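A single chain comes next, written as structure tokens; it is the form predicted alone.
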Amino acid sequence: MTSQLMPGDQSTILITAGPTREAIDPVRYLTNRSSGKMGYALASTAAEQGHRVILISGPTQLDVPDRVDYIPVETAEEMYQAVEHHIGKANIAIFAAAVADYRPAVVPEQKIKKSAESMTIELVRNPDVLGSVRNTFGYKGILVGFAAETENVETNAREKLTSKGCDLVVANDVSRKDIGFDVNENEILLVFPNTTETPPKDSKQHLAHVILDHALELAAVGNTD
């Protein structure tokens, strides 16, 4: 598929959301501190502007934004499914979901009971979800990823943008309390492949504004490549 956006038209917008769970038994599971605010606040922004908006999303706490096409996902398998059956509508993907890399290799149907000190747990690597959009699965859109580090942020936003493919990578440093996991602002890198710009620290609902302004001003641009 190849971009048919031109300056003002709607866009079919992919979004994908918040965290993965991966189960430890029928009672534990898995997970990382990410709210989906992000990725909700860049729904609920496409949205309002009138675009097509395909929600993919892991269990938040948040309430589904009006006019999505919500689509729910528990694991990183089930959210890579759902990406595979909807990225061929979406002209724009863009990747704000924080999926666990690698899920437990057993899990057993009954609950895991405390007997021994200490319990060994084996890990098998997940799917790529980002990974897998340019080499498996095809899509030829706009792609934007999200780098959520602690240390050499661009440095590791810069590697991501080259190794899945991307159009722009948004970079942030979840080490700090003030921005980042489950809060409301964030403070972030946007790294272009020639390029490397930094908005100031803003709520995510403003920079929600800023990073689909980038990615349709991408979209407009490769449909007149």
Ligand code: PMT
Second form
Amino acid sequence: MTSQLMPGDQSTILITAGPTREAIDPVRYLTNRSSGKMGYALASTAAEQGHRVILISGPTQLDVPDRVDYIPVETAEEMYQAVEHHIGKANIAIFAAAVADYRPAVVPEQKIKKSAESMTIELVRNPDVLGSVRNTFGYKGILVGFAAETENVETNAREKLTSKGCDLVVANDVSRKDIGFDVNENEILLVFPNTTETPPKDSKQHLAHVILDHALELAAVGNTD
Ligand code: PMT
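Alt. form predicted in complex with the ligand, vs. the form predicted alone above:
To see the whole picture, the full complex is given below, headed by that same chain.
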């Protein structure tokens, strides 16, 4: 960061949210269980606090929060392009979306007909949006990633913190039914380079405040490369 924020200054916060959808054919797609609730809680809280919010979201059933710049996307590739286009305006970026790591290699124009007893769909890698932010897009602001883990939650989150150049990774155990995907509560680990904090299980709305407070504090001290 070249300039430091003073407490109370307005930030521009880019947030990704929701799932992506990767077409198999014109009527079918691959997706995941993300509802968008965590990302939208961050977006609405940040907007209520007076920050400028750019919400880049995959398809959800949620109402778009008031006073956010809403950029709807469907696929990981579209999310990648939207982030590349908008990231330069942000001084804080938070990646809560559940982005598909793979997409079908070939998408036929017509609906796939039922014929053989089994079929195989070849998948190819999608771009890693968060992983491109530092090196490919040259982003210098505060970077907050998420980690959706089913085992070794802290270790895996810490690996993502380092490999993706994050200032903070918010980790959640998505093997649990009571937190994580598509519920109103979450229990998170806040994984910083030198410490890990474990706030108690709470509503996503409340945890959005906790995450934003940390991100704003990091921005205020200019804590990045
Ligand atoms: O939407 P909800 O129902 O409220 O559920 C919330 C949530 C479980 C989706 C959320 O809390 C969460 O964990 N989001 C991250 C989901 C995820 O894809 O995690 P990951 O560990 O696979 O990815 C690590 C990070 O890289 C994430 O910040 C993700 O946004 C990002 N990523 C991943 C793959 C990819 N191709 N591009 C990315 O940017």
